[in-house]
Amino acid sequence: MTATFKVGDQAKLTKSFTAEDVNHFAALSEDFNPIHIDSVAAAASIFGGQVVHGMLVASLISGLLGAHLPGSGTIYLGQDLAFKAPIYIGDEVTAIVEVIEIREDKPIAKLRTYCLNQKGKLVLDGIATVKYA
């Protein structure tokens, strides 16, 4: 199978998360850590305010992989992630995926996956391995 994309291709998505988004994610994931859902506790934490769940931010990557690059039919095989800095409620996050490797023997690709905040600061970094359709 020949890929319809090449090394260096990118896709990106920008989003801001609201307190309501964070509360919905907390309910879905059962992650009720006060740094996410309690403004008073979060203000007293090392972050100084409410932060978005790292996995909620990382879910933007899944959306990019499945809908944009490689696109429909993509299956996640693995994801390495490092959370580099907090995302605060209301921050603008840009998720980016970039093709870094395409196997010649199988329809498998590796993509660098990362997110930047509105100041251009790296907040999440990783590598995804996917099977593409």
Second form
Protein chains: 2
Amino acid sequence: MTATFKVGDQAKLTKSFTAEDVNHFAALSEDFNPIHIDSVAAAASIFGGQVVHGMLVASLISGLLGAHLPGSGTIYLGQDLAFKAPIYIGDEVTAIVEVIEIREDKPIAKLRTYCLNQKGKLVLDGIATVKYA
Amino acid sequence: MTATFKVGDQAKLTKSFTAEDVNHFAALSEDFNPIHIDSVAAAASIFGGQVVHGMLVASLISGLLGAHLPGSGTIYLGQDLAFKAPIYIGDEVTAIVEVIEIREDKPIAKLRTYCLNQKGKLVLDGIATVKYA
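Shown: the form predicted on its own; wanted: the form predicted together with a further copy of the same chain:
After this comes the whole thing, all chains and molecules, with the earlier chain placed first.
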């Protein structure tokens, strides 16, 4: 089995989340924490504004892996995530996946997975392990 | 700072995801992999049916942490995830979080975070690190 990608290959995706997106995700995840869905409470919190759920930001990584790199047929085996800084509603998040290891014995690869905000600040960092088709 | 919870405390939540939930999550995450959203292609795949996005299943953990244990004010610092088995549309997923470590020096705790299907099979396993209020 030979991978059609190599160490160093990258894919990226930029997206902003709206208040409606966050409300949808709150219903899906049952996480109705006021810092996510209540603009008044969020403004009064240490964050100073409505924060996008970390797991929603992380879902962009899942999307990149399944749709772009490795792409269709990818099976998600694991994901380590470190949430470094908040993403606010309306922020422009760029999610990046970069191949860091391709196993010789099995169709399994590791990718560094991270997200930056529109100022280039690292907001999420981690490692994904995937089986590729 | 004293935690209002102790090692061994648990919270759990059971939920089924519909095809509509999966379609919503596909749009949020930009992951339109056919195994998630195309019933015909999914039936013909090695999974034999439409699989819920792993990160959507994992979002139940986020919900438990933010809403139940530790609860309101929780800040998500990190999450390690191992995807063990598929969850299909209509499956009953039970997400469980259990406190495994409370730091003495800072308001930081670790919880084992895992999900079972309706047959009691482990489908997702991991560790969350949180700062609690």
